[in-house]
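This document starts with one chain, in the form predicted on its own, laid out as structure tokens.
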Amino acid sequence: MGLIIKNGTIVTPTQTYKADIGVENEKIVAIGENLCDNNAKTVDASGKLVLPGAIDAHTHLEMPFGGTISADDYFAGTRAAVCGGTTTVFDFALQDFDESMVDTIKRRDALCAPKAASDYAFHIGVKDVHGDLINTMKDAVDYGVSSFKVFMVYDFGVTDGVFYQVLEKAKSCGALIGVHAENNDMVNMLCKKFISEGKTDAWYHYASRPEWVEGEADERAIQWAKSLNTSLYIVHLANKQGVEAVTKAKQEGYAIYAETCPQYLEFTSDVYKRDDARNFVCSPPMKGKESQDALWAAIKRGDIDTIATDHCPFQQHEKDWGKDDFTKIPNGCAGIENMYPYMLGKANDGVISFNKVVEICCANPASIFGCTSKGSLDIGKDADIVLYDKDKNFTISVDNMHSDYDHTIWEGKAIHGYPVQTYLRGHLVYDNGEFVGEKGMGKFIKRAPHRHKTK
């Protein structure tokens, strides 16, 4: 074996025990007690968590949006990830008008493959589907990306029958189909009412996209799916109305999966009246308390499946854009370094256990996007593992951040217990607070095609 990990605490979703990990060619290759080699490097984790690299499903790095590109490229981003336990970020492809999909996914990984600092893979964000581009889809599953997202806002989203038509491909060739739900016709009305009004602070970015904007736009992607019983996954869910629809078509047998994100968890609409509040501008925006109370409980529950963060930083002076004007603020907010820590300190506070972190952040996105290497320390798998230090105490500072922005929506959040070490495919790329790893490490990971539970 090339490395031994001795004396820690193994966490799994249903387990928590204490053995060795051997690793050998970036695989684990052994589990159990007094794991010996002498040829291996072995590292002792007595007193530690052993845990496995979490998996952020959302993220948009070097995305174009609002005039400008998100703050964190390629390498920033993934090194930024592994720095906070992430081994795998998967990030959006945004297909451009007649483009087919597998081109897509070829024009981005070549920005991506050579800067990657953890493993990564892709959705396709779908904008055409005219002709015989719909068809594409299928090449794409067949080329390793199994995961699609359609937006029901912006210029470039899709009509209702556009999304439709898309489950119904999705259905047919193993793909998995996710959705920003928001109603585009309420928000831009909405907007356009605010601004006419001479209401034009970050507020009425929230006041624009209250709880039922995004809440109707749920439902209505839940009926498009349940109608076609097939499944849907819904991206950073923040809303009370949602979560109650989504446990309804859980109850009911169909396949509907809800991921959340840790600014929804932690902050509420009230960063809105903050005098940096056009920071947090984010879409869907923070919500109120019901509505974050209820996704709390939905975690807890097992209603909502995957954490992910919905990473788009931008830069300070880009935000300020919109000081006067609040549609003139990119929207989002930075996260990936910040959400393993961030969940992993909740179960350390005892609000969840830290078998269901490992649950929400590793096991149920490898399991639902085909990860089949990835999200749980197994015999076979790829050794991606994380030290973690219940008792070391963490102030998050954008000055200890190990991204490309100049400020974070986290700025003086404590954490109690932090990652100390991360291992990506067994190779030691986070060291108590340093980036080791090298730009151009990570790989893609082609993945299974959906399996498609019907009710």
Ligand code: URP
Second form
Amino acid sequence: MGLIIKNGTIVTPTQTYKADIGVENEKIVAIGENLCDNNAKTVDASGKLVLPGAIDAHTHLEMPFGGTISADDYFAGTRAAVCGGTTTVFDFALQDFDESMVDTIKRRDALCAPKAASDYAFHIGVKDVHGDLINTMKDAVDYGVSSFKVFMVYDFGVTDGVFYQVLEKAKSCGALIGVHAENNDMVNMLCKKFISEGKTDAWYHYASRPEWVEGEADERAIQWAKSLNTSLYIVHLANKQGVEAVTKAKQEGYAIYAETCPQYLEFTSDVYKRDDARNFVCSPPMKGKESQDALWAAIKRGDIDTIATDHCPFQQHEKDWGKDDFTKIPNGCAGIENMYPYMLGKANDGVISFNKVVEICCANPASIFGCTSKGSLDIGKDADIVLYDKDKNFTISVDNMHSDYDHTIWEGKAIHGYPVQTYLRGHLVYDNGEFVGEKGMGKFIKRAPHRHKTK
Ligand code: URP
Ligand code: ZN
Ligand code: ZN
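Please move on to the form predicted together with the named molecule, as the form predicted on its own is already shown.
Next comes the full complex, this chain leading.
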């Protein structure tokens, strides 16, 4: 064996137990007591939790958006990811008009492959399925990209009809559709109204996208998936009405998956009353306390399937474009390095269990998105391993993050417990505050087709 991690406490979604882990050729090859190999490098993990690397199934790295490009390029974003214990990152490859889905992947991968410091996968952001383009979804699945995202908002969002068509095609070709659900017409109408009334500060970003703007769209999206008896993945779910719709659909037996993000679990719409409110502008916006409570309750009862970040940071001068007009603020916030430590910190504080964190940050995204070599500490899986110190206290600051952005909504947040080492396929990439990996070492993860569960 090349590496043995000894004496740690392994956490899976269902078990917590003491064992050593042996690694050879980037894979976990042994789990047991008193593993021994004189040729192996040995790491003593006494007193530490040994966890799978997290999977962040929702990030936007160097994405053209909001009149600029998000502040973390592939290297900075993936470097930050591994420093927060996330070893696989999903990025969005946004389709161009008239472009086949595989060409979209190849174009994006040409940018990503030389820079990635974590493993990575893509969802395709669908824009155009006219003519034969819709059939190229199957080619993308064969290529290893078995998920697509449709946006119900933004200037590149799709119509309801296109969304439905894509849902139907996905069912037949082994793909999963993710949806950004907000009612576009309502958002546009409310934005225009507030601006015309001189209501221009960042509070009106929230006021133009209140709870029901998202909840109604969630309900509609779920309705269409139900009518096709097909799976649907709701990204960045942030509101109570949507949570209730997801719970109901699950109870009825439909494969409706929901993702939420740490920012919705930590902040409420009160942030839009702050002086730096524009820095918190993202879509959907943070919601009221009732919605936040509903998200935590849904996590606890198993109705939130995954946690992801929607990492899409912008620099301060870009956020400042919207000082006098909230519609000019590029939408998105940082989080790629914070997700796993934040959720693990909640476990350390007794809010949820460590097993639950491993389930929703690692095992579930791996199984929902077909990352067959990822998401758990089992023999044969990639040796993506995080050593976690329950006693290490950490205060988030832009200065101790490993991204390229110049501010963070998480500034000053104290976290109880923190990752101390991250291994990507057995290679040490993060060591006590330092990135020790390499640009370009991340691999494209070819994923299995989505296995649709029908009612
Ligand atoms: O505000 C956000 N979420 N920006 C990124 C794009 C998206 O909607 O996911
Ligand atoms: Zn979105
Ligand atoms: Zn997003």
